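What follows is one chain in structure tokens, specifically the form predicted alone.
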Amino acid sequence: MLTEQQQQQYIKPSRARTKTALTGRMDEGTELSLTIAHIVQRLKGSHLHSQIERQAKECLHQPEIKLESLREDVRSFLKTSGWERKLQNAVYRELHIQLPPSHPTAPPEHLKEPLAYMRKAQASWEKRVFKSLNSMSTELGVPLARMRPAVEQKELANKWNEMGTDEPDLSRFRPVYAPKDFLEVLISLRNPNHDGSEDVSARSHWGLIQVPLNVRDIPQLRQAYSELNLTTGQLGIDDHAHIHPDLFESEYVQIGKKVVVEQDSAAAQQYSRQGCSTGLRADLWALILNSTNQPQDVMHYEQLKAGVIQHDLLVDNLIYKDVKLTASNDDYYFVFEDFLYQVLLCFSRDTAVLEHFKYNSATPPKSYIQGKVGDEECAVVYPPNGVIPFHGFSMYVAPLCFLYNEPSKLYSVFREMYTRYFFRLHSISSSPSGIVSLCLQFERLLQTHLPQLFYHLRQIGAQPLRIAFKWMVRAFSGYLSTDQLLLLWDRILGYDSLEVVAVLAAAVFAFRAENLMEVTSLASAEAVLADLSTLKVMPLIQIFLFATAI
């Protein structure tokens, strides 16, 4: 039975919540100020500013406000109608894409990544990138946009809902790029400043990530995934198990129907840890990402559909593509075509999704219009939402789409989980959530815990990051049963951090052990990880970080 004391860890406000998130990132007095004053700018230009000034105005005709008490009276209705939760919950999403603080003077490339060797690398991807899109448009004489003729638009505008039903020839299209190119990126990066040779263990040489970062260890992620423990319900694990389901599961439900009625992102986030049931996620999820579906976001999403129908794009292609080789081809998602295609291409028309390149280390790509090739002021972002797909990107939305059927919802859901998290998965940076920090813990956890593993794959030559990586950098999607796959990404949202996946990465292995160790090739290493579709996903990481001698 859930305690009075443990359920209102759920359900009390989030004020306090809020205001540790952000004093525990803060030092001095002044940078809390700054913060503060950063977030309040940022919220001043905002919808909910302007909805909370006309209801302010509104109230002012009612009876209970009285000149004489003006403020109090005023915040009292804010409070009691419910803005100032929304209020707080739009702080909360502030404090979760800000930048850390940092020097007054930093030039603004070290807030999108400190490393100077690590931002050097992702310029020149970025520039391998986008020459492949370039030769591709030169190459097959595709223009990177064109207007639609009006016929093409109507057409379009008709089968809108029925995308899925075109069979365009792709055949001359191929992905700009696929994860494992990506990998032989990654496994080249260098820090010129660190001296290899300085290391203590020769194990640190096993692995194919040579960047010394700083990377959680077991002892520390379990202090941090406390919520994971042994002792602690969770859905995913107690919900299947031989016990009455009252035991656990129909008292869980009962506190996350308090946390969606009280419309606390906070609150949210921390039920979200242990795991959210089937028919409250949609909602916890939406709340702890604070994404409303307002009437101006419906509009927002109707301006990207007119954007598609208007103008055609190469990356269109490029999207059709990935949709036709991942998710149509996937037992769970094929039935999902239509809505993909709907919201990748209006993804690629949002400049709304440019922000996030403030804390991100890419920077959106540009071209130049025709005859004008370095001339700045002729220079547009390339796509508008500075994001060129790759070989597996529809794979971000396609879970997303078993939560949420209105178009316009799924879309601004899978922004937020974008610009909040997957983007990270795709660009180089030294973020304890991003791809490289992320390779080099999954090693690392392997090297420290299944020595004689790690190296006898390495020796047969099968590097155990050269078989993880594509399911690292998808976070699981296409390769988990959709289930076990939202049980993940529940805990991603509850811990704001991708880390779970590189340890569950680790625990397939740790799980794989006894066959692994039997394998003589790269070929038959795969074989034994081919399939994770029966794997369940709580237990492995319980086992992995709270079961496994230190």
Second form
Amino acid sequence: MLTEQQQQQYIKPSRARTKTALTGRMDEGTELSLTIAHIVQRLKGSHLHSQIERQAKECLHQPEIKLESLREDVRSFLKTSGWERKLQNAVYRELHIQLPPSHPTAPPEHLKEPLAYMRKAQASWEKRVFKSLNSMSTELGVPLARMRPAVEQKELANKWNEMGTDEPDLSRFRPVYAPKDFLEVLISLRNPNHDGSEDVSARSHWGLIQVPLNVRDIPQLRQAYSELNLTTGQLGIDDHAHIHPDLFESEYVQIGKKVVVEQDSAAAQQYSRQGCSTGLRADLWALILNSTNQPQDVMHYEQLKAGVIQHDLLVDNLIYKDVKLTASNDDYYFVFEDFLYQVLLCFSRDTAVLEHFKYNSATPPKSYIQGKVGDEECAVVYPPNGVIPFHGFSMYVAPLCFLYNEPSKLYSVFREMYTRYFFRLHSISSSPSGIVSLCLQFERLLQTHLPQLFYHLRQIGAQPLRIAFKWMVRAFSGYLSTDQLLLLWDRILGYDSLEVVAVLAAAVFAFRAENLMEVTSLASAEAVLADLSTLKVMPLIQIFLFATAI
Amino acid sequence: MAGKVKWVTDIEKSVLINNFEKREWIQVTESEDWNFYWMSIQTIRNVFSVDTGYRLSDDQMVNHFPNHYELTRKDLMIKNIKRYRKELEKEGSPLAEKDENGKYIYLDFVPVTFMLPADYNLFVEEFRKNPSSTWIMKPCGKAQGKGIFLINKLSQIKKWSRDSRTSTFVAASSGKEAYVISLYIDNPLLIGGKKFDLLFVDPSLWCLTLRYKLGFCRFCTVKYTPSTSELDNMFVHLTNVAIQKHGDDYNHVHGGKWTVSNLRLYLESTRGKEVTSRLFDQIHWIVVQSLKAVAPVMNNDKHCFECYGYDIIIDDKLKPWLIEVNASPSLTSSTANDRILKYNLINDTLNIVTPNGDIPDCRWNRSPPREALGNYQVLYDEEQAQSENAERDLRSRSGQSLGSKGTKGSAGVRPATATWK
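Got the form predicted alone; any chance of the form predicted in complex with the partner chain too?
Full assembly next; the chain just shown is listed first.
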């Protein structure tokens, strides 16, 4: 059991946040009951629902359940047996992916993305990508999907655990797009309702992103990320070898163990803000994401695997190519090559992923049966999960292989991470965690607090975003050493936001500012920032947020 | 003590030479006056052979102990460890405690091994106890995975002995073509489905045993399978880089290697911190015990140091097994990271054996100061252990003086990082 003080620190703030989430901006009445009704509806008929029902029925046999106080006794039983906690976690999860309260007659596309110009830009980008995929299919004579002949199916089933040894001829396949192509699209984004011509002054923006989104500056970040301040213990700083563990680490880890025992998603999320100990991280992340790996999840994964064996998709080749080009050459992740195939090939076929498009500004591409373009009845989403992988996509999965070595668990955690966070890194939206906001935030932070550096880099043709973009799109995976990356992702989960990615990018520039001031070309700037593998992320973030003079 | 260190080497490797040059040492030839000789194993044999009667002077150091082979030859290592265990047992040392199955609790760190042809009958007896087991045959005097093969039927051994000229099987005395046969660890810990082993470099000075913090794991490029059909596929079973390099999937960027810190992160994240610490403690224990086992026969020459390469396999119960010890871990670099690692290793080694870059003076007994250790950490300081013994209890178990030939009895067991027991 957590002590009173620990409860104060970890459980109460998260409960308070839950309450705020439920009530929006503390407006009463209809919004709250609408939200509750919505969540009830989502959980109704779920596996958890039937499990709780069954538990409630079975407990009736127990002697301590009395007829006179049936209701209270059953509730009390559900509490002590941990089922109430599981329900709480499920509700908490729903709140994370829930759409913000909106006007009752707003069309669904407004729920995906409220700003029209963003929607348009995303739609046109999607068209481009899908067109590229289609032409690849035509040029190479490879169908988007085909059923595998029985012999091939058997072969694949045998080789399932070592697809990495396969050497299909991938030379003809090119990635559908690379991050830098996407960056160009973001750079060209303009809000047609905003006339920026009058702003040519000290307030004008020097960076590449020219849309007027609200992004937080250091004073606001200090408030929002208060747990990262200089006086609060952190993993990634206060667990350094030279610091005696009794000063912070030992007790913090003990608390972490209790949080895991409590099985409380909200507490785990709050806890993760100060970092997760390596021995507890896997459990804590699974708790935060409510990724419980029930038998039905395992079964779902097996079904996806069966789907992979039955059908071959064109995007499979893109996945192979991506893994071969990125993870297989990575010092940390090459070992897990086979796991990556097992996860990503299944991911492509998982139609459950389509759900997240309700709150993703993107729309899954549709493919039409030959000759029936435009006929919605002959349309099918392609790939089945609606996500076309791009160059570097496999790096979203790779770090997770250090935490989970059981395929269905690895899969389920990845899927949750993607549908909560990573999708925002490659779709055009106004979300504060979306890549557009992150880019803008990065540039603004740099311009506001390191104006000399920004100006210098701009003058030599080395716009900072051109270097930092690839880090942010991957949430730094493949650029930092794995232990540091995991500490960063602890905070993404803890704060339920990708903002720390933008903050870290700015902090890296701040850290290498002296060297960067000396360079005279984009190439040399790239060289200064080529190797981030020795960086310690938490000190950098902490110093940037809390020690920068404002 | 003016004058730069004069060095000689018969191993033309850049990681060595760059380190000498960075210290502005002077290259000389063997016939001239030299202070520091980094020699290959062949050369050390000649230098210390009875015939040449070589005497090293006080300002000369070499990078091998004259009888390093007591640890680095597979058969002698086994012999020494078996003898050490028996001795401890005879003394009634708690270290030699056995469990109800007759297995040593603390000293069971090498797989069951027999010398061939000498112990052939003992081997057959053991084999028949577990007829479905797999055994690995290794030539005693070879390295880099040469001449190794697996068997799982007695007939295969008989076939082998028939095929190789009978004289080699029978020639026990020369020991040159002798083999060892060990129980194959068929449940290795797999990561990403792949088998790997650990290579740690542990240099030994006359008094100190050190552990290099930056060891590495070598992965097989092919998925591990214990299936009998793959017994012949060396890519599945042997992790030596010399063999893996020729596989189709060998990657020259990372060379199929992981740092030990990656391994640690992975194990802590998937198995927990406590069991991972226990595993690494056990590995340290293995190093210390193996050195103690050969201490009585090792000529603890102050002119010598050795960078032993410890090859360890971890099984799926997280138990480490000592596979072999190498006298001269390869200085060839297969990747850029590799080169950096080896360069740093030599650098740190030189800092310890020649503190301040001075000409060595073997009359000095001092251990290197902490700052000079670099990436090394002290595993076992015999000097320190001895002084502690002397203070505590002068009653030595076997009446032997507390000389530098190693200590006997439980009093000498003081690994720097013992956290269990």
